[in-house]
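Given next, in structure tokens, is a single chain: the form predicted on its own.
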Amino acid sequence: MLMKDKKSLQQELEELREEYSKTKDNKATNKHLSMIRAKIASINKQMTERKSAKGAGFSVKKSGDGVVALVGFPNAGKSSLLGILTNVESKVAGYAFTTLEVIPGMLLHKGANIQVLDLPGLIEEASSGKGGGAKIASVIRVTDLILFVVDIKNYTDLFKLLDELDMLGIRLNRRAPRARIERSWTGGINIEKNGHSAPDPRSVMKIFNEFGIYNANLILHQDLDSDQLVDLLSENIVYIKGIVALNKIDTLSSSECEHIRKEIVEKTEMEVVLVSAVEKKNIEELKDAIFNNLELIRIFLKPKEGEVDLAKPLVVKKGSSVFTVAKTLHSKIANNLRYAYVTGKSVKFSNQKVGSTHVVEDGDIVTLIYSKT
């Protein structure tokens, strides 16, 4: 198969994504929209990988307890909101395009260094390559949690956003089809359903096909539609939870401000929060949304002997088991690791003995029994 040059690819995405906003969405067109949905999942896997020879992308560093990237449209107020939650200065001006590289800040909140970072803002067909999309979307993709910043005004941007996104290989809230691909030299394509549901044979060997592949085994392990099939075929899906901040409140009544935050709400499912960067209002509201959903848990170590340090509290994830907090602390912890007493919300009374895999929850108070040879 000839390998088509990147103008070409270009022009293929273009029309096919003009195809696509223009056919209506319904039971007669719903097979075709697929197609055409794989086919710009194909373009793009191809695009990427280009990209990803060249090293295109902006570099950042990780660090910290968790990484967040604001993401708006230009002017949405996300150099103000990094200032007030990190204290960094970034360049803030009344026009758009003031950020033009990516800016990182660190959140302390509740005992948690979060890392925050100001992106450039996106535009509209930024899943085109427009004003640096794929080096932006480069450093969403490598994040634990987007914050939208959206001017409140012009709330309709963030369903903007979100298109942009999804044709970035970016979802929202979503979780990663549980399903897998196994390659063969022979058979053509098969479909192992163990008891869920799938498209059509002939739709699920089309999709395959327009990735190339014409051997293979779909083995289910939940149900799956088309769409969730282009993106286990796509490899470059990256799945994050969002988050929203409503900005600007101070610009309109705040009966005003509610009607559009539970519009958003119903319509994404997602977390929203109003602020006022001027007026620094629901600042630390906006903090604890960003702890909560980044799935944060606090931890109190106990010494054998001695007093629980209630000031510094380690920060694990939601989900994070007794060896795991050893861990965090330092591995020959736990290498060493014998058992622990735990008093809180996850054992059933004070100071219950445990074992490395018990679960913890936020706000235990953990004493850590090791070998110290």
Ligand SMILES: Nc1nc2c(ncn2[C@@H]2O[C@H](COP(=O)(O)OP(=O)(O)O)[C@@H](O)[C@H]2O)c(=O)[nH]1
Given for the second form:
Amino acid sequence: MLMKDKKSLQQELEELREEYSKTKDNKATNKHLSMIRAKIASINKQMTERKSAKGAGFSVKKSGDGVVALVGFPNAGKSSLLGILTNVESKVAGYAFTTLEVIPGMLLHKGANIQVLDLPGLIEEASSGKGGGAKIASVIRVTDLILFVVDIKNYTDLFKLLDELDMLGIRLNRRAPRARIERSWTGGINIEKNGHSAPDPRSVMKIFNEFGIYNANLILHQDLDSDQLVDLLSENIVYIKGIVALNKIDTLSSSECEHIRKEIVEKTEMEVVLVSAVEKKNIEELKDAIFNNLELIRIFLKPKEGEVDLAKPLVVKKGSSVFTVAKTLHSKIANNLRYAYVTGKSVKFSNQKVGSTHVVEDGDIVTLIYSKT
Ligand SMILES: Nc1nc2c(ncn2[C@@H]2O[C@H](COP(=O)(O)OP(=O)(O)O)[C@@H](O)[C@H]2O)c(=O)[nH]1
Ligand SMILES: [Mg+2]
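Could I have the structure of this protein in the form predicted in complex with this ligand, to go alongside the form predicted on its own above?
Below: every chain and molecule of the assembly, starting with the one above.
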């Protein structure tokens, strides 16, 4: 792969992106689109590698049970929502000319502490193509959920935003493809399908070559299409969950709002909550949607002798075991854990005795039995 200077990479990227959107509009073949994606991804990778070599980073300290990033165009209502969802008063204006500020707030909901980040300027930077891509990816990497904030009157902004994130290597509500690449010195490009489907060998070879790879084994653990292969080779792809807050519903009739909500759900398959920051409408629904999409659950602890504490749930990730619950309390408790009694959705009957690997569910009442040493 020829190393080009920064300017020409940037130019090439812009030309490719233009070609990509034109081709997309013309509904040309998928193969051609995949090759353009491969070229874009390859250039993005080179540009990111250069940036990280220079040490230009951006980090947000993670705290609480989950991190949510508000992403949207200016004036969509991000700051207003942050102010309502969290306990911090975020300045509504005045950040337009700073490079990149993060305004965090803490959302307390159902016993969970959820960090909410307002990222003014992020989208403008990303759209300008001035290295915003690396920045946006570095912020989004530390978040657990993107909350797209969209002004319902400009709802098609969302599609632009999603296209933009897609180009930056951010994949929403999808999992990383289960496939592996093993580099080799000779033998060309080989595909171990293991019963799964793959693009035709010629396309696979061309895509590998685009990334400067001429000898390698591609090992599949699932069906893989060209776009997924490009993602696999790009390495810097981020997979993250996303939901939409369709804001300013006070400016349209409810039937118009519902119509737009349906269109977005159909086109993006994302969960959409209709809200109004100004009229504080559906804010509880939005909080619930955030909580659910962070895949958090509440566990209620009951001492061996005594009453269950329903006021202070313990918040853990969905899929957590009794051991994780114990560990969340204290590592000593986890280490001395013998078994537990559980009442709730995860068991067949009340006070069922379970082992430490038992997976708990939302609302379970748990009594931990541990030896006190
Ligand atoms: N009508 C209406 N206006 C809103 C709503 N939410 C925010 N706004 C207004 O939209 C403008 C931009 O809001 P802001 O929160 O600063 O958007 P940001 O640029 O995304 O942070 C402000 O004038 C807000 O008062 C809403 O639900 N309804
Ligand atoms: Mg703002």
